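Given as C-alpha coordinates, the chain that follows is alone and in the form predicted on its own.
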Amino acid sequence: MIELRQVVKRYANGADTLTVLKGIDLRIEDGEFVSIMGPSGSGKSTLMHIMGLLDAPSSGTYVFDGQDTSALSKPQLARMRNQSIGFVFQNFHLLPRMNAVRNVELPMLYGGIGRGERRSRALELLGQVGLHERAFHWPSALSGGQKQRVAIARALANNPRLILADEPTGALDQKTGREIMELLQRLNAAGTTIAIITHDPNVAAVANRTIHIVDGVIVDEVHAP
(Lines of atoms letter the chains of each structure in order from A and count residues from 1; the text may use other names and numbers.)
(Lines give C-alpha, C1' and ligand atoms only; values in the text may rest on other atoms or scores of the structure.)
(Ligands and ions follow the chains in the order given, each with its own letter.)
Protein backbone atom coordinates (compact mmCIF):
# COMPACT_ATOMS: atom_id res chain seq x y z
CA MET A 1 0.00 0.00 0.00
CA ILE A 2 2.75 2.46 0.97
CA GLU A 3 6.24 2.63 -0.49
CA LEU A 4 8.76 5.39 0.14
CA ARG A 5 12.00 5.26 -1.84
CA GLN A 6 14.92 7.45 -0.77
CA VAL A 7 12.55 10.14 0.52
CA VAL A 8 14.25 13.35 1.61
CA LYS A 9 12.52 16.35 3.17
CA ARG A 10 14.22 19.72 3.48
CA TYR A 11 12.95 23.01 4.91
CA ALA A 12 14.39 26.47 4.49
CA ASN A 13 15.66 27.76 7.85
CA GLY A 14 16.60 31.36 7.24
CA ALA A 15 19.72 31.30 5.11
CA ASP A 16 20.24 27.62 5.90
CA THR A 17 18.48 24.42 4.88
CA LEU A 18 17.27 21.92 7.46
CA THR A 19 17.13 18.32 6.28
CA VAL A 20 14.51 16.50 8.36
CA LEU A 21 14.27 13.20 6.47
CA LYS A 22 17.45 11.73 4.98
CA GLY A 23 16.75 9.05 2.42
CA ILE A 24 13.84 7.11 3.95
CA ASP A 25 13.05 3.68 2.48
CA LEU A 26 9.84 2.24 3.91
CA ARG A 27 7.19 -0.21 2.78
CA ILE A 28 3.87 -0.83 4.57
CA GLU A 29 1.71 -3.64 3.29
CA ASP A 30 -2.08 -3.62 3.06
CA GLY A 31 -3.54 -4.69 6.42
CA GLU A 32 -0.42 -4.05 8.53
CA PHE A 33 -0.37 -2.36 11.94
CA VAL A 34 2.87 -0.37 12.16
CA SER A 35 4.21 1.94 14.86
CA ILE A 36 6.84 4.61 14.28
CA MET A 37 8.96 5.64 17.25
CA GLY A 38 11.65 8.25 17.71
CA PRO A 39 12.75 11.12 19.94
CA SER A 40 11.42 14.64 19.54
CA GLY A 41 12.77 16.17 16.34
CA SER A 42 13.58 12.81 14.77
CA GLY A 43 11.35 13.43 11.74
CA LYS A 44 8.54 11.01 12.58
CA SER A 45 5.75 13.61 12.32
CA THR A 46 7.18 14.88 9.03
CA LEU A 47 7.17 11.30 7.79
CA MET A 48 3.51 10.92 8.76
CA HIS A 49 2.61 14.15 6.96
CA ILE A 50 4.20 12.83 3.78
CA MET A 51 2.50 9.45 4.16
CA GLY A 52 -0.82 11.28 4.65
CA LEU A 53 -0.34 13.46 1.55
CA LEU A 54 -0.29 16.58 3.73
CA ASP A 55 3.24 17.35 2.54
CA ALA A 56 5.44 16.25 -0.35
CA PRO A 57 9.02 14.97 -0.39
CA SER A 58 11.79 17.33 -1.47
CA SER A 59 13.21 14.37 -3.39
CA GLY A 60 12.61 10.66 -3.64
CA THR A 61 9.42 8.80 -4.48
CA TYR A 62 6.23 8.16 -2.55
CA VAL A 63 3.94 5.51 -4.02
CA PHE A 64 0.50 5.18 -2.42
CA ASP A 65 -1.74 2.30 -3.47
CA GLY A 66 0.31 1.82 -6.64
CA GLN A 67 0.21 5.50 -7.63
CA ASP A 68 3.30 7.72 -7.77
CA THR A 69 2.01 10.71 -5.83
CA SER A 70 4.41 13.14 -7.53
CA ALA A 71 2.38 12.69 -10.72
CA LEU A 72 -0.85 13.91 -9.09
CA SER A 73 -2.25 17.44 -9.08
CA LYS A 74 -3.28 19.15 -5.82
CA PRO A 75 -6.99 18.38 -6.40
CA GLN A 76 -6.13 14.73 -7.12
CA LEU A 77 -4.04 14.53 -3.94
CA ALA A 78 -6.85 16.11 -1.91
CA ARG A 79 -9.36 13.61 -3.32
CA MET A 80 -7.05 10.66 -2.59
CA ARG A 81 -6.46 11.93 0.94
CA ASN A 82 -10.19 12.39 1.58
CA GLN A 83 -11.21 9.02 0.18
CA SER A 84 -8.35 6.77 1.26
CA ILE A 85 -6.78 8.13 4.47
CA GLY A 86 -8.19 8.83 7.93
CA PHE A 87 -6.32 10.91 10.53
CA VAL A 88 -6.30 10.72 14.33
CA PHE A 89 -4.38 13.36 16.28
CA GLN A 90 -3.21 13.65 19.89
CA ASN A 91 -5.37 16.72 20.56
CA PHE A 92 -8.40 15.38 18.69
CA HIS A 93 -8.88 18.44 16.39
CA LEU A 94 -12.66 18.40 16.78
CA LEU A 95 -14.48 21.57 15.75
CA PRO A 96 -15.84 23.04 19.01
CA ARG A 97 -18.97 24.57 17.44
CA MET A 98 -20.10 21.27 15.95
CA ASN A 99 -21.56 18.40 17.92
CA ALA A 100 -20.08 14.90 17.70
CA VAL A 101 -22.20 13.69 14.81
CA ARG A 102 -21.48 16.78 12.71
CA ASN A 103 -17.74 16.42 13.36
CA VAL A 104 -17.94 12.85 12.05
CA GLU A 105 -19.90 14.02 9.01
CA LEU A 106 -17.22 16.50 7.90
CA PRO A 107 -15.07 14.21 5.71
CA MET A 108 -18.21 12.96 4.00
CA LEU A 109 -19.34 16.53 3.36
CA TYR A 110 -16.02 17.26 1.65
CA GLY A 111 -16.42 13.98 -0.25
CA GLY A 112 -19.74 15.08 -1.70
CA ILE A 113 -21.94 12.56 0.16
CA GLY A 114 -25.58 13.60 0.58
CA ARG A 115 -26.98 14.88 3.86
CA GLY A 116 -29.14 11.89 4.75
CA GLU A 117 -26.41 9.36 4.02
CA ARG A 118 -23.88 11.44 5.97
CA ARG A 119 -26.05 11.52 9.07
CA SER A 120 -26.91 7.83 8.89
CA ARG A 121 -23.28 6.75 8.52
CA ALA A 122 -22.03 9.15 11.19
CA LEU A 123 -24.52 7.77 13.71
CA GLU A 124 -23.55 4.22 12.76
CA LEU A 125 -19.85 4.99 13.28
CA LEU A 126 -20.46 6.65 16.63
CA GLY A 127 -22.32 3.50 17.62
CA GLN A 128 -19.34 1.40 16.58
CA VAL A 129 -17.04 3.37 18.88
CA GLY A 130 -19.53 3.21 21.75
CA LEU A 131 -20.81 6.79 21.58
CA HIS A 132 -24.28 6.58 20.03
CA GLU A 133 -25.82 8.20 23.11
CA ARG A 134 -23.33 11.09 22.90
CA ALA A 135 -23.91 11.82 19.21
CA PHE A 136 -25.45 15.25 19.82
CA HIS A 137 -23.11 16.37 22.59
CA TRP A 138 -20.67 19.24 22.03
CA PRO A 139 -16.95 18.42 22.30
CA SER A 140 -16.78 20.50 25.50
CA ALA A 141 -19.19 18.02 27.13
CA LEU A 142 -17.06 14.98 26.24
CA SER A 143 -14.14 13.42 28.12
CA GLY A 144 -10.74 13.07 26.45
CA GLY A 145 -11.38 9.42 25.65
CA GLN A 146 -14.79 10.24 24.18
CA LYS A 147 -13.28 12.99 22.04
CA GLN A 148 -10.69 10.53 20.70
CA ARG A 149 -13.46 8.04 19.90
CA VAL A 150 -15.26 10.77 17.95
CA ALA A 151 -11.98 11.49 16.14
CA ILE A 152 -11.62 7.80 15.26
CA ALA A 153 -15.22 7.68 14.00
CA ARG A 154 -14.45 10.75 11.88
CA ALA A 155 -11.30 9.08 10.54
CA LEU A 156 -13.46 6.14 9.41
CA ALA A 157 -16.12 8.31 7.76
CA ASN A 158 -15.11 7.65 4.15
CA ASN A 159 -14.12 4.01 4.69
CA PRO A 160 -10.38 4.71 4.38
CA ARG A 161 -7.88 1.99 3.61
CA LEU A 162 -5.30 3.66 5.87
CA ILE A 163 -5.51 5.33 9.28
CA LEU A 164 -2.61 7.50 10.42
CA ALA A 165 -2.59 8.24 14.15
CA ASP A 166 -0.18 10.77 15.68
CA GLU A 167 0.24 10.08 19.43
CA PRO A 168 -3.40 8.88 19.71
CA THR A 169 -3.07 8.19 23.45
CA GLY A 170 -0.79 11.11 24.33
CA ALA A 171 -3.52 13.25 25.94
CA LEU A 172 -5.27 10.36 27.70
CA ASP A 173 -4.90 8.55 31.00
CA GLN A 174 -3.44 5.04 30.93
CA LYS A 175 -6.76 3.15 31.12
CA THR A 176 -8.42 5.24 28.41
CA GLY A 177 -5.30 4.94 26.27
CA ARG A 178 -5.53 1.16 26.46
CA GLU A 179 -9.17 1.31 25.38
CA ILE A 180 -8.28 3.46 22.36
CA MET A 181 -5.52 1.05 21.36
CA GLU A 182 -7.91 -1.90 21.68
CA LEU A 183 -10.30 -0.05 19.38
CA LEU A 184 -7.53 0.49 16.81
CA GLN A 185 -6.62 -3.20 17.08
CA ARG A 186 -10.21 -4.17 16.28
CA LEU A 187 -10.21 -1.87 13.26
CA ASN A 188 -6.97 -3.44 12.06
CA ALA A 189 -8.37 -6.94 12.55
CA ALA A 190 -11.28 -5.89 10.32
CA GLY A 191 -8.80 -5.02 7.54
CA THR A 192 -7.82 -1.38 7.99
CA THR A 193 -4.12 -0.58 7.63
CA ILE A 194 -2.91 1.47 10.61
CA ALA A 195 0.29 3.43 11.21
CA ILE A 196 0.78 5.20 14.53
CA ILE A 197 3.42 7.60 15.77
CA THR A 198 4.16 7.24 19.45
CA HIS A 199 6.85 7.79 22.07
CA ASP A 200 5.27 5.15 24.35
CA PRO A 201 6.83 1.67 24.03
CA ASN A 202 3.67 0.09 25.49
CA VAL A 203 1.61 1.65 22.71
CA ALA A 204 4.16 0.67 20.07
CA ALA A 205 4.12 -2.92 21.30
CA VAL A 206 0.52 -3.29 20.13
CA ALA A 207 1.67 -3.02 16.50
CA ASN A 208 2.93 -5.90 14.39
CA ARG A 209 6.06 -3.95 13.46
CA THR A 210 7.86 -1.04 15.10
CA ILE A 211 10.06 1.30 13.09
CA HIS A 212 12.63 3.41 14.96
CA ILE A 213 13.67 6.72 13.42
CA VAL A 214 16.51 8.91 14.71
CA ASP A 215 17.72 12.15 13.15
CA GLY A 216 15.72 11.57 9.97
CA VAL A 217 17.01 8.03 9.39
CA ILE A 218 15.35 4.66 10.02
CA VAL A 219 17.77 2.89 12.35
CA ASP A 220 15.87 -0.26 13.29
CA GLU A 221 12.74 -2.34 12.68
CA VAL A 222 11.33 -4.77 15.23
CA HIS A 223 8.67 -7.34 14.36
CA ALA A 224 6.25 -8.57 17.02
CA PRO A 225 6.86 -12.18 18.07
Ligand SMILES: Nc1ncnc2c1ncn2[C@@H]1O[C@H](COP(=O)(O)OP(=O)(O)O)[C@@H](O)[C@H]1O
The other form holds:
Amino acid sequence: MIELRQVVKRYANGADTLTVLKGIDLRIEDGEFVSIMGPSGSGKSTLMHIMGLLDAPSSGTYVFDGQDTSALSKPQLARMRNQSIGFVFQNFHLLPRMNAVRNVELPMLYGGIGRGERRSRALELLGQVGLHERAFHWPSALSGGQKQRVAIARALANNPRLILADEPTGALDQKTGREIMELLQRLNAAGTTIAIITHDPNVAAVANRTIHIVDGVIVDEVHAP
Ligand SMILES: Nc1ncnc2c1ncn2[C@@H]1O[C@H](COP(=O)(O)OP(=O)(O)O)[C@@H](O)[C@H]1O
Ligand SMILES: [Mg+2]
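Next up, can you give the form predicted together with the ligand of this protein, since the form predicted on its own came first?
Now the full complex is given, and it begins with the chain already shown.
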Protein backbone atom coordinates (compact mmCIF):
# COMPACT_ATOMS: atom_id res chain seq x y z
CA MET A 1 0.00 0.00 0.00
CA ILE A 2 2.76 2.43 0.83
CA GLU A 3 6.43 2.57 0.11
CA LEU A 4 9.00 5.11 1.22
CA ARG A 5 12.39 5.09 -0.43
CA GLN A 6 15.24 7.04 1.08
CA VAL A 7 12.86 9.63 2.47
CA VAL A 8 14.61 12.63 3.99
CA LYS A 9 12.84 15.49 5.78
CA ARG A 10 14.64 18.70 6.64
CA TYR A 11 13.38 21.78 8.41
CA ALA A 12 14.96 25.21 8.32
CA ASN A 13 16.02 26.12 11.83
CA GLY A 14 17.21 29.72 11.74
CA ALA A 15 20.41 29.68 9.71
CA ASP A 16 20.75 25.92 10.22
CA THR A 17 18.94 22.98 8.74
CA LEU A 18 17.51 20.31 10.98
CA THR A 19 17.40 16.89 9.31
CA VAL A 20 14.57 15.05 11.03
CA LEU A 21 14.26 11.99 8.78
CA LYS A 22 17.55 10.68 7.43
CA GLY A 23 16.74 8.23 4.66
CA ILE A 24 13.70 6.17 5.62
CA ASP A 25 13.01 2.98 3.65
CA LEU A 26 9.67 1.46 4.58
CA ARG A 27 6.98 -0.64 2.94
CA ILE A 28 3.59 -1.29 4.46
CA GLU A 29 1.44 -3.90 2.73
CA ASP A 30 -2.33 -3.96 2.49
CA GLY A 31 -3.90 -5.32 5.65
CA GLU A 32 -0.88 -4.85 7.92
CA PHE A 33 -1.02 -3.50 11.46
CA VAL A 34 2.27 -1.72 12.06
CA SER A 35 3.44 0.08 15.16
CA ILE A 36 6.13 2.74 15.19
CA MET A 37 8.12 3.28 18.36
CA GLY A 38 10.95 5.61 19.26
CA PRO A 39 12.06 8.30 21.68
CA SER A 40 10.43 11.69 21.75
CA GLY A 41 11.81 13.85 18.95
CA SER A 42 12.98 10.88 16.85
CA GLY A 43 10.78 11.87 13.90
CA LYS A 44 7.72 9.64 14.35
CA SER A 45 5.11 12.32 13.84
CA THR A 46 7.05 13.76 10.93
CA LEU A 47 7.06 10.32 9.32
CA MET A 48 3.33 9.98 9.90
CA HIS A 49 2.68 13.39 8.36
CA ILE A 50 4.51 12.28 5.24
CA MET A 51 2.69 8.93 5.13
CA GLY A 52 -0.58 10.84 5.55
CA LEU A 53 0.17 13.22 2.67
CA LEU A 54 0.07 16.14 5.08
CA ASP A 55 3.67 16.96 4.29
CA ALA A 56 6.08 16.10 1.49
CA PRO A 57 9.58 14.62 1.75
CA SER A 58 12.52 16.99 1.19
CA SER A 59 14.03 14.21 -0.91
CA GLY A 60 13.34 10.58 -1.62
CA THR A 61 10.19 8.93 -2.91
CA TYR A 62 6.82 8.27 -1.38
CA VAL A 63 4.55 5.90 -3.26
CA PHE A 64 0.95 5.66 -2.03
CA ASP A 65 -1.37 3.15 -3.62
CA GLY A 66 0.95 2.71 -6.58
CA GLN A 67 1.32 6.44 -7.24
CA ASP A 68 4.47 8.47 -6.82
CA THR A 69 3.06 11.26 -4.67
CA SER A 70 5.59 13.83 -5.92
CA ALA A 71 3.76 13.72 -9.27
CA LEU A 72 0.43 14.76 -7.71
CA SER A 73 -0.95 18.29 -7.41
CA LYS A 74 -2.13 19.71 -4.07
CA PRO A 75 -5.80 19.09 -4.90
CA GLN A 76 -5.01 15.53 -6.00
CA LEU A 77 -3.15 14.93 -2.73
CA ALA A 78 -6.01 16.43 -0.71
CA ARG A 79 -8.48 14.19 -2.50
CA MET A 80 -6.36 11.08 -1.98
CA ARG A 81 -6.01 11.96 1.71
CA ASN A 82 -9.73 12.54 2.11
CA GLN A 83 -10.72 9.33 0.33
CA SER A 84 -8.05 6.90 1.44
CA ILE A 85 -6.62 7.89 4.83
CA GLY A 86 -8.16 8.31 8.27
CA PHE A 87 -6.30 10.10 11.05
CA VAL A 88 -6.44 9.60 14.80
CA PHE A 89 -4.47 11.85 17.17
CA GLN A 90 -3.47 11.75 20.81
CA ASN A 91 -5.64 14.73 21.70
CA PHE A 92 -8.56 13.72 19.48
CA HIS A 93 -8.67 16.94 17.41
CA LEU A 94 -12.45 17.14 17.53
CA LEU A 95 -13.97 20.46 16.60
CA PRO A 96 -15.37 21.78 19.90
CA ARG A 97 -18.26 23.69 18.36
CA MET A 98 -19.68 20.68 16.57
CA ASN A 99 -21.47 17.80 18.22
CA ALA A 100 -20.22 14.24 17.78
CA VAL A 101 -22.24 13.41 14.69
CA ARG A 102 -21.19 16.60 12.89
CA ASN A 103 -17.56 15.91 13.68
CA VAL A 104 -17.95 12.49 12.08
CA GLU A 105 -19.71 13.99 9.07
CA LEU A 106 -16.91 16.44 8.33
CA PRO A 107 -14.72 14.27 6.05
CA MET A 108 -17.86 13.32 4.12
CA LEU A 109 -18.74 17.00 3.72
CA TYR A 110 -15.29 17.60 2.20
CA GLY A 111 -15.77 14.44 0.16
CA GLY A 112 -18.95 15.81 -1.38
CA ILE A 113 -21.39 13.32 0.17
CA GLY A 114 -24.95 14.67 0.45
CA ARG A 115 -26.51 15.72 3.74
CA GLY A 116 -28.83 12.75 4.24
CA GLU A 117 -26.23 10.12 3.47
CA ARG A 118 -23.70 11.95 5.65
CA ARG A 119 -26.00 11.89 8.61
CA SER A 120 -27.06 8.27 8.27
CA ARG A 121 -23.51 7.03 7.75
CA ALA A 122 -22.20 9.13 10.65
CA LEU A 123 -24.85 7.69 12.96
CA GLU A 124 -24.05 4.18 11.77
CA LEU A 125 -20.33 4.74 12.45
CA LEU A 126 -21.03 6.12 15.91
CA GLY A 127 -23.06 2.97 16.51
CA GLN A 128 -20.10 0.85 15.38
CA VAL A 129 -17.84 2.50 17.97
CA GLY A 130 -20.49 2.09 20.68
CA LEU A 131 -21.57 5.72 20.88
CA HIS A 132 -24.97 5.78 19.27
CA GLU A 133 -26.61 7.42 22.25
CA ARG A 134 -23.92 10.12 22.44
CA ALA A 135 -24.31 11.26 18.82
CA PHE A 136 -25.69 14.69 19.71
CA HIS A 137 -23.36 15.39 22.62
CA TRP A 138 -20.72 18.10 22.44
CA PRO A 139 -17.11 16.95 22.70
CA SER A 140 -16.82 18.74 26.07
CA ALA A 141 -19.50 16.41 27.45
CA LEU A 142 -17.60 13.26 26.45
CA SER A 143 -14.89 11.34 28.31
CA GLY A 144 -11.45 10.90 26.73
CA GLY A 145 -12.28 7.40 25.56
CA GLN A 146 -15.57 8.57 24.07
CA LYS A 147 -13.82 11.44 22.29
CA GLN A 148 -11.33 9.01 20.81
CA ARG A 149 -14.20 6.79 19.62
CA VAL A 150 -15.75 9.78 17.89
CA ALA A 151 -12.36 10.52 16.32
CA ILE A 152 -12.11 6.92 15.10
CA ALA A 153 -15.63 7.10 13.67
CA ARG A 154 -14.59 10.30 11.89
CA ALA A 155 -11.43 8.59 10.60
CA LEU A 156 -13.66 5.89 9.11
CA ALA A 157 -16.10 8.30 7.49
CA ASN A 158 -14.93 7.83 3.91
CA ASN A 159 -14.11 4.17 4.35
CA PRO A 160 -10.31 4.69 4.20
CA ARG A 161 -7.86 1.97 3.27
CA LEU A 162 -5.31 3.26 5.77
CA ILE A 163 -5.65 4.56 9.31
CA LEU A 164 -2.76 6.53 10.78
CA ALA A 165 -2.86 6.95 14.54
CA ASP A 166 -0.37 9.15 16.43
CA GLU A 167 -0.30 8.01 20.07
CA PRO A 168 -4.05 7.35 20.11
CA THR A 169 -3.96 5.96 23.65
CA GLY A 170 -1.47 8.52 24.98
CA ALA A 171 -4.11 10.63 26.72
CA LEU A 172 -6.21 7.71 28.00
CA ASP A 173 -6.09 5.50 31.08
CA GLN A 174 -4.93 1.90 30.55
CA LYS A 175 -8.33 0.28 30.42
CA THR A 176 -9.73 2.86 28.01
CA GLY A 177 -6.57 2.58 25.94
CA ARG A 178 -7.05 -1.18 25.69
CA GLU A 179 -10.62 -0.66 24.49
CA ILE A 180 -9.42 1.73 21.81
CA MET A 181 -6.80 -0.85 20.73
CA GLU A 182 -9.49 -3.54 20.55
CA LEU A 183 -11.49 -1.27 18.31
CA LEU A 184 -8.47 -0.69 16.03
CA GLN A 185 -7.82 -4.45 15.96
CA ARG A 186 -11.39 -5.07 14.87
CA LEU A 187 -11.01 -2.56 12.06
CA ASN A 188 -7.76 -4.21 10.99
CA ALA A 189 -9.40 -7.65 11.04
CA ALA A 190 -12.06 -6.20 8.73
CA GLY A 191 -9.34 -5.19 6.26
CA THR A 192 -8.17 -1.67 7.13
CA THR A 193 -4.41 -1.17 7.13
CA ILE A 194 -3.25 0.52 10.33
CA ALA A 195 -0.06 2.30 11.35
CA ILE A 196 0.13 3.47 14.93
CA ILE A 197 2.74 5.50 16.77
CA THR A 198 3.09 4.60 20.41
CA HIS A 199 5.35 4.75 23.45
CA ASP A 200 3.57 1.85 25.10
CA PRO A 201 4.99 -1.66 24.50
CA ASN A 202 1.57 -3.15 25.34
CA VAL A 203 0.04 -1.11 22.56
CA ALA A 204 2.83 -1.99 20.15
CA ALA A 205 2.36 -5.69 20.98
CA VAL A 206 -1.00 -5.62 19.21
CA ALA A 207 0.73 -4.94 15.89
CA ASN A 208 2.07 -7.54 13.47
CA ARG A 209 5.25 -5.57 13.07
CA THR A 210 7.01 -2.91 15.12
CA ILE A 211 9.40 -0.41 13.61
CA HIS A 212 11.87 1.35 15.88
CA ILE A 213 13.05 4.77 14.88
CA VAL A 214 15.86 6.67 16.56
CA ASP A 215 17.09 10.08 15.49
CA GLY A 216 15.41 9.91 12.10
CA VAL A 217 16.65 6.43 11.20
CA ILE A 218 14.87 3.06 11.32
CA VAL A 219 17.14 1.04 13.57
CA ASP A 220 15.13 -2.13 14.00
CA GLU A 221 12.06 -3.97 12.81
CA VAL A 222 10.41 -6.71 14.83
CA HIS A 223 7.77 -9.07 13.44
CA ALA A 224 5.27 -10.52 15.87
CA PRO A 225 5.73 -14.28 16.31
N1 LIG B 1 7.43 21.94 11.37
C2 LIG B 1 8.60 21.80 11.99
N3 LIG B 1 9.55 22.74 11.91
C4 LIG B 1 10.74 22.58 12.53
N5 LIG B 1 11.10 21.50 13.25
C6 LIG B 1 10.18 20.53 13.37
C7 LIG B 1 8.90 20.62 12.76
N8 LIG B 1 8.22 19.48 13.04
C9 LIG B 1 9.03 18.74 13.81
N10 LIG B 1 10.22 19.36 14.02
C11 LIG B 1 11.35 18.83 14.79
O12 LIG B 1 11.63 17.54 14.28
C13 LIG B 1 12.04 16.66 15.31
C14 LIG B 1 11.15 15.42 15.28
O15 LIG B 1 9.83 15.78 15.62
P16 LIG B 1 8.62 14.76 15.61
O17 LIG B 1 8.53 14.13 14.27
O18 LIG B 1 7.44 15.48 16.12
O19 LIG B 1 9.14 13.68 16.66
P20 LIG B 1 8.34 12.59 17.51
O21 LIG B 1 6.95 12.51 16.99
O22 LIG B 1 9.13 11.32 17.32
O23 LIG B 1 8.40 13.05 18.94
C24 LIG B 1 11.95 17.44 16.60
O25 LIG B 1 13.24 17.91 16.91
C26 LIG B 1 11.03 18.59 16.24
O27 LIG B 1 11.31 19.72 17.01
MG1 LIG C 1 5.14 12.85 17.91
